[in-house]
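Here's a solo chain for you in structure tokens, the form predicted alone.
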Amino acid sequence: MGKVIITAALTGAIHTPSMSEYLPFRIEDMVEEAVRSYNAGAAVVHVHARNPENGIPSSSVEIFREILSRIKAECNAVITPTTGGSYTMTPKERLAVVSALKPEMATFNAGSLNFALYPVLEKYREFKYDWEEGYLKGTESFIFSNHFESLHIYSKTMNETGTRPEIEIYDVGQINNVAQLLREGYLKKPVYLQYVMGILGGIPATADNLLYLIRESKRLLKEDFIWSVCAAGRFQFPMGVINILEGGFWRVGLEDNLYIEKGVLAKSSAEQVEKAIRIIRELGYEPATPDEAREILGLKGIGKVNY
């Protein structure tokens, strides 16, 4: 159709406030970032909650409720909260936002992996907040747990709330996990995949690996999927271009990459959205509107959420 869904991932749980003065974590900043990204052309905004006092990742349903309801009041974007959260949260805490708020779509992590951030400590020596250094160091022993029992619970909850899973694929074996969940009836076709590339512990962000992920998805899922890609750091734009040419969609934002170009911090996820849209238009595509994204993804609509 020539329409590309652009997602803006606003803050995530990887970067800490000391890494960029532009990383949003206060509620009003998150809402402003969402609206700015929407106005720039993003159809979807992906939301993590943070403690508005110090920026530490939070699973608070009340913080999520305020962020999501204020974004909803100010723009028509599809709002996708995380169920990945951070390594300090239990699976129950991570899933609470779906049970309580019943969003149109939420992330669904398709398997377990090492999820390591500790190497960035070589780059950052001073921190604004006491929690940052220990938080990053703690990922040296972190396994991001998404075993089949929890995948069954997540699937059932999303089915009950009418929430579309955005299935995060960190490595190729997780595609097989998705195929198994389809066979068991926990997931419904067509599934929506998000290839997450470049995380230490997951699949590296290379052209060959992206094409391999797409090929294996076609083999295992029998074409019953649509997909997007996000890639860490400097790989954000190269992987996105390749993915668009292969027929997929694209996620940008400060969650994945703090920079707009080499050595230049992005002042907003909206800057990355604008750059992505300039690129896709040069390639002959157009960004999907939020309502077009809802139709493509088969979402229930903003009127059926609980916030």
Contents of the next structure:
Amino acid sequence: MGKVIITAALTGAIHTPSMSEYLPFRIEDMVEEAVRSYNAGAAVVHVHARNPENGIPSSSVEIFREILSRIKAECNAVITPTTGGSYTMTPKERLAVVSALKPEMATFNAGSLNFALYPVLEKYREFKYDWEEGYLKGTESFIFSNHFESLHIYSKTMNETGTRPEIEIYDVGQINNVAQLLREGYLKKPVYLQYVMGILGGIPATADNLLYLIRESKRLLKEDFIWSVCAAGRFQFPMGVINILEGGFWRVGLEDNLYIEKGVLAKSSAEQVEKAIRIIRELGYEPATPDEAREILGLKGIGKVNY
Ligand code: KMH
Ligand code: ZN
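The structure above corresponds to the form predicted alone; please give the structure of the form predicted together with ligand KMH next.
All chains and molecules follow, beginning with the one already shown.
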């Protein structure tokens, strides 16, 4: 049985501070969470920047630099900053972290979609910060734009900085986008896909759909891909188990799911990492170390980043 790359997605741009007291958005909390997830067995940590004063998603390179350099000083995890940012950011703002910090890996969102969070307003009514409600409501008219011109720019930039794209796949057609980018020479084989399931606007998180994504990836990309899955909310663990059994990897973390079990808030992404590793070990798998992940993903090495 192979090694499984476990990724911990610490904060994201979906959940807002009032949804969980455990969602880290201050720099010191994000660093502590990254180290906790690393110590729990995660090989990769995925990082978004937030304004430390009020938790609103930020594209500030200086905040990213502070977070990434402090994580790097404390552990050997692979650090994957987002280029997804949030819907308040331009493509240029979203990409700035890659040009400036030249990370080993960064997310690469492979297509456009509705990215709707507004239905959570039925559940959350009281907010600590004045931006939260408008931010969530604003997603009712939000198209997460990743057209081919921006995909070309993202690819070129990541090729220049030696940054491995972690290609976020929200729906089956985006696998064909990747095939097109390979044909055009923008992306290199093998590509690393992160199936993102259960976002309202993207592919629903069902076993059938996950197997379909894998099958369609094999049809279009042959053997030239490695893949992981992250699924929103209650689907995080079921989709992860299926994906492991199919030969893929697994992303957990409070970015995607605030709970450790039904009705119980996770106190840390590390709790979800520990639970995922207990499960994969029961199935005969072992978590990959960060250096094994670097080998599997063909990363340039932490010594070649600019932070
Ligand atoms: N936010 C997740 C739904 C990114 O950060 O660029 C997918 C993601 C993409 O993590
Ligand atoms: Zn993210």
